[in-house]
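Single chain ahead, by itself, as structure tokens, in the form predicted alone.
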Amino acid sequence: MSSPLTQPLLCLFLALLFVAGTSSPARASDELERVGGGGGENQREFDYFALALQWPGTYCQRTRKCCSSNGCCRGSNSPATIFTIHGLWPDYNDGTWPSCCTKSSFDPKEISTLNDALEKYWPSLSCSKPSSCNGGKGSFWGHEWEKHGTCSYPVFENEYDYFLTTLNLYFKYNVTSVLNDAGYVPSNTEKYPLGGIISAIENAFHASPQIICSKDSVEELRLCFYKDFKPRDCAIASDAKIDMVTSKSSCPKYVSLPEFASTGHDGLQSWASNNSAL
């Protein structure tokens, strides 16, 4: 079953995808992967899904490995300035998560045509191998279709719609673009207020999202969907934006979208101020 932005938005990722290939341009790593969340068949239903994003200035900056797989080592060609995709995630109204739902292993044949997108917009940020659901160490996006993909059925039955359809939420709710022209861009020395980007987000897409910090850096910003991919809250209940921001993700009132500069492959990133201004 094909989901409901498969087919009408195919042409819009296409275009977009052109266009953004003459411009410049998600978690990588467990590292912020959740835990808590069941394992194996039998599972019921999904409630929503999470659109996680990264930002790599906060990411990165904890590289200290480089290698052809990490999005953070290909200097010009990194990351450095546009949100990027960590995963899309079927989720629980209370809270927890299914994860690893099938005994179906990742085939990245299935997802061939997409490769180009997948580097440029859902990078790997990371030289690790994240865990795999049948056992040993696979790909970062083995591990994102075979732990949440897996668990999307009824919407997604197979790993192109899941990966295709991720990518034109992606390019639809454009959170980058919405906090560029609200003002926040990214910089080493400027502090935002947090409530001002959150009602960035609101205004442009009519609904809370949930936003993890590192220290006072933005990590990674959520936005959450119905099953036929209407946003919704992040929030479960409506006191409870504040909570999902300050006490669940440490962030601070004032917060940065730190910028980097990758040197590639054979060094480690430059930094464009020193770490103190993070």
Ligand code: U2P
The other form holds:
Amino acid sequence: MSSPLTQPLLCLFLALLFVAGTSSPARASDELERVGGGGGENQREFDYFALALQWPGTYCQRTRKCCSSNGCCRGSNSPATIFTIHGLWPDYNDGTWPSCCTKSSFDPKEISTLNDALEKYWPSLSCSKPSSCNGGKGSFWGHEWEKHGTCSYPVFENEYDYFLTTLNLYFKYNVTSVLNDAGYVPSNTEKYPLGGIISAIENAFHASPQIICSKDSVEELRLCFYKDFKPRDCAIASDAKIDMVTSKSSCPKYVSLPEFASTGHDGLQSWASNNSAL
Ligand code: U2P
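Got the form predicted alone; could you also share the form predicted together with this ligand?
Starting with the chain above, the whole complex follows.
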């Protein structure tokens, strides 16, 4: 985890970048080639955002092979004890979501100034290349931009604003520190009440999260926001919290936040030496 000193400095740096990015006139390359009202064509405008965060301690248990793009394989630089970003998803209130809303394909150059922060806080946790909207395979960031980011119009009209705002939201609503402060720390032996984790987030952000589990391990935690980025409940229904702790949830009543376990490849270095012929 970053030190208490570097985190505020990074936030300040990102905030300055954001001001610089939004106050300059729109760059021609930022203009999206919009098709109809949204993805595939004619998808209607979304209702709210979900900030999806992943728990590396759970995700990285699946790592069977290492590669340079897999954040699970970075040894002591792996994001062991923090939630990392999966994506910022425009969603509909009915539980569905638009996808692939424009023909705008991902351009890594647009977000090159954010690269260090993205590598650290928005790493891919897999070697497999996710599908891009045109049917090919691409990077994790490209997948998230093309599938979800392009549907966030009119809130975001370019890649840079989408990634920068997502990073800023992630820092502002620091789920890892809220859970740590409430005593929910990574452990391979402790089980925590799901309701307690939900309450800790509700007390901090005044909105209910959505939690996804793999067996009894927390795999993903989603925070939801109105289009002006004020927090809101992830489920509109008044019995949402009941749903979360009963059969409709993917989580049991007691869940774990597994510690990050080395993949046995000892990070990238041994991946590289094992693959010296490549
Ligand atoms: O939950 C499994 C996958 O479904 C996609 N998803 C889920 C919820 C939601 O609100 N929006 C959404 O897109 C995610 O797909 P991905 O972005 O990973 O391709 C999620 O992983």
